[in-house]
Every structure is written in structure tokens, then in C-alpha cells.
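One chain comes next, on its own, written out as C-alpha cells in the form predicted alone.
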Amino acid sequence: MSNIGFIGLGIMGAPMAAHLIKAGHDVFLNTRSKIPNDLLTGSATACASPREVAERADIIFMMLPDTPDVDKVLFEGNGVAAGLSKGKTVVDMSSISPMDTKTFAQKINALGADYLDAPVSGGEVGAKAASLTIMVGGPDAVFERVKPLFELMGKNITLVGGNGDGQTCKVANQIIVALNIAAVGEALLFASKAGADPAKVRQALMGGFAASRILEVHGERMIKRTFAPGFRIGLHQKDLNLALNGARALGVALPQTAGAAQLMQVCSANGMQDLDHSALVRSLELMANHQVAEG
């Protein structure tokens, strides 16, 4: 068994850490708020700082909201970097800037430690079920060493390329997911406004070429009005901004991504940034003065 650190115990991080604890590893925990009581059992230990986690663990996982959070946890004050020694490994499973990730990796490598970026897709449901898709960037040998731990948290685990490539893959994932949510929202809104039963329309579409996981899961949420967060609009906004900033730097246009980002901005402007990203449909409903379904 390994000594493992896990920093960031929110909606996603807590169940991910729980799988590592359940597997019998010694897991050293740190988060900016209170550590959930159900994690402090068996082989889990609370740590006062990211530095302490790095000092006590050989492999340190992070699951944090945004690029500045990762920068702070790694390098400020009692950060991870202050507790690292040669041969240790940092694994960032947050969804952050690919370019900053490359810089973070270089700084960690300069301390004699290894670095993987390994963002995930699958939301809270995937985190709890240990069925996450994990997109990894970093050296082959380091990936192979950490892979057995990834397999405790996810199913579809792919080494995409070098450091930063995992984050680039996650940004691409978030583009696809956002555009699909917008498409499902528009389709169900159109059907409902036209007088058709959106639930039956969704059922019919699930048997055709338009079928998708987004139509299945998020379409149902739009109809049942169940917008409790699995993945918050505010976080998806952040990911789309990463895409648009990257596109600007690369000199490419992402017009549909920009449109989806604006729809999410409408939601945030109306106080809905903490709802599930399926609530993007609310921005369309506001413009149409019509709800897909009552709720």
C-alpha cells in the first residue's frame, strides 16, 4: 500500500479520496473547509496544510476549483512544493489552464519530483461510482506508476501526451459537453413551446441518431427541473473561458463555444451560477419567456 495525499475534498474530491481510503491506502487529507467526518476513518489522517500532506505522502493528488487555487496550494506559504522531496509525485486532477499546468510541472520537476495533470469527466455521479474518465498528461513511466490508483477512481483512463495535454483534452471535453447541453436545451424548448410533451419528445429522440448521454441525463433534469449541482455552471463557465483564452492565443475561432459561454453568463447574471450546468436551459427559457416544463 502507498502513502497518498489528497487535497481538495469538495463534491468531486471527497468521493474520490474515499475510494483510495477504502482500498486500504494510508491517505493524508487537507481541504480549505472542514474534512468530512466520514473520510476520517481507518487509514485516513487529517493534515494542517498542503505542506504536511506532501511531507507525509509519496503521491499527492489535488482536486481544486481553478488555476489560482492550484497555484496557491502548490507554491504559497505552506504549499505542497515546500514539503516535497525527490522521487515524490504530484497529480493534479483539477480542471485548469493547460499553459499554466506546463509551468507548474516544470517547477515541480525542478524540485526532483514528478508531475501529472489528470483532469476528469463524469461529475459527482462518476466520482461516487468510481467511473470517471481520466485524461492524463505526463511521462509514460510516471503514468504507469500512478495508474493503479487512477483505476480506483475511474474506468476510461488515457495517457493523452505530455504535461498540459491532459488539461487540453479536458477543455475539449468541456466544449463538447457545453454545446450538447445547449443543443438539448434548444430542442426541448422548441418542442415545448410548440405544444409537444417534452418528456415524450426526449423519449422518442433517445431511440434515434440524436441520442446522447447529455439528452439522457441532462434532458431529464431539464424536464424534471432537478438542477441540484453535479457540476456547477460557474465551474463550467471557467472551463469555457479557458477554451476561449486558449483559442485567442492560438489564433482560432470557437464561435459556438463563445455562444454557450454567453448562455452560462446569463444564468450567472441571474444568480444561477451554483446550479447544475444542465440549468443552462434557463437562459434560453428566459429569452423565450417559456419553461420547458413546470416545476
Ligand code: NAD
Second form
Amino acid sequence: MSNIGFIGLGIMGAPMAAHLIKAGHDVFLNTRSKIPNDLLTGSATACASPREVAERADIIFMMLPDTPDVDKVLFEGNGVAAGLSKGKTVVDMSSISPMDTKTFAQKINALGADYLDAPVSGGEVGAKAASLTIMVGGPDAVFERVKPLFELMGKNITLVGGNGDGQTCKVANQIIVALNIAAVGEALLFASKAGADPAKVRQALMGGFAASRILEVHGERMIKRTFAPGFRIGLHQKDLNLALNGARALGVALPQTAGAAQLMQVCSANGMQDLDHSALVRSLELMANHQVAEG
Ligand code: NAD
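Having seen the form predicted alone, please provide the structure of the form predicted together with this ligand.
Everything in the complex follows now, all chains and molecules, and the chain you saw is the first one.
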């Protein structure tokens, strides 16, 4: 059994930490919000700061919203870096900037500690079911050491490459998901406006080449109008900004990603940034003055 730290206990982090606790590890917890009561069982301990987590744990996981949050948790006064010592490992499972991740890894390595970036896909459902896809960047030997812990949280676990490559893979994932949501939204809106039952259209399409997890899960959300998160629009905007900033730096055009980012901006401008990203369909509905289904 290892001493494990977990910082950031929101929609994703709380169920992920719960799997590590359930497996019998000693888990040291810290989060900005209140630690959920159901996590504070036998082998879990609340810590006052990220620094205390790093002092008491050998492998420290983070599941935080955005790049500045990870920067703060790692390097501010009472941050992880202040509590690290040689041989410890930091594993960032948040979805953040690939470029900044390389810098964070170098700074942590300079303290004698190892670093993995290991963002995930699969959402709250995957976090609860321990079936997350985990995309890892970092040294092979460190990956092998942490892998048994990843296996408590996920199923499809891939070492993509060096530090930053896990985050790059996650950005690619978010491009595909955003464009898929926009495609499903446009298709269901078109069908509904034409007078077809969008539920029947979704059911028919689920058997063909257009079938996808997004059509299945988010198509149903659009029809049933269940937009509670899940994955917040504000967080997906963050990911698309990572894609577009990266593309600008690389001199690459991502026109469809730019379009999806604009639709998410419409949602945020209309107060929907905390709804699930399937609510991207609302931006299309506003333009069409027509809803896929009654809400
Ligand atoms: P969330 O907002 O629900 O949780 C974030 C947690 O971080 C909160 O508990 C907050 O208290 C904590 N936190 C923030 N700043 C902190 C600080 N300075 N010190 C300690 N704790 C701090 O977000 P989430 O939905 O769990 O997402 C977390 C990450 O996972 C994001 O990068 C997101 O893009 C990614 N992600 C989310 C999903 C999803 O479906 N929700 C899916 C895949 C990946």
C-alpha cells in the first residue's frame, strides 16, 4: 500500500479519490471547497494545504480546473513543491496547457521528484465507474510505477509520449468531442424543424455509420433537456482555447474548432457556462428560433 495524495475533489476528483481509498491506500486529501464527507473514511486524512499533502504522500494526484490552478497548487507558498522531497511523484490528471505542463515538469524534476501528465476522458460516469480513458505523458519507468493506481481509476490507459504529450492528446480528444456535439446538435435541430421526431431520428441513427457515444449520451440529453453537468461548458471553452492557442503557435488552421468555440461563446454570453456541454445545442436553437424538443 502506498501513501497517496489527492488534490482537487470536484465532479471528477471526488469519485477518483474514492477508488484509491476503497483499494485500501492511505490517501491524504486537499481541495479548495469542502472535502465531501463520504470520502473521509478510515484510510483518508484531510490536509490543510497542498504542501501538507506533498509532505505526507509519495504519489500526489491533482484534478484541478485549469492551468493557473495547477500552477498555484504546485508553486504558491504552501504549494506541493514546498512539501516535495527526492523520489516523490506528482501526477496531474487535470486538463491543462501542454506547453505549461512541460515547464511544470521541468520545475518539479529540478526538485528531484518525477512528473506525469495524465488527463482523462470519460466524464463523471467514467470517474464513478473507474472506466476512464487515461492519456499519459512522462518517462516510461514512472508510468510503470504509477500504472497500478491508474488501473484503479481507468481502463484504457496509454503512455502517449513525454511530458506534455498526454495533455496534447487530451486537447485532440476535446476537439473531436466538441465537433461531434455540434454535429449532433445540428442534425437533431434540422430533423426537429423538418417535423420529424428527434427521439426516433436518434434511435434510427444509432444503428448506422453516424452512431457515436455523443449521439447516444448527449443526443439523449438534447432531447430530454437534461443539461445539468456533467462537463461544464466553461471547462470545454478552456480546452478549445488550449487547442486554438496551440494551433496559432504551430501555424495550423483549425476552422471547425474555431466554429465550435464560437458556439460555446454564445452559450456563455447567454449565462449557460455552468450547464453541461451538450447544451451547446442551445446556441444553434437560439439562431434557429426553434428547439430540438420542448423543455
Ligand atoms: P470541478 O470544478 O468540479 O472540480 C475542481 C476541484 O478543484 C474543486 O473541488 C475545487 O475546489 C478544486 N480546486 C480548485 N482550485 C484549487 C486550489 N487552489 N486548491 C485546492 N483545490 C482546488 O471540475 P471537474 O469537472 O472535476 O474537472 C477537473 C478537471 O478535469 C478539469 O481540468 C476538467 O477539464 C477535467 N475533466 C472533466 C471532466 C468532466 O466531465 N467533468 C471530464 C474529463 C476531464
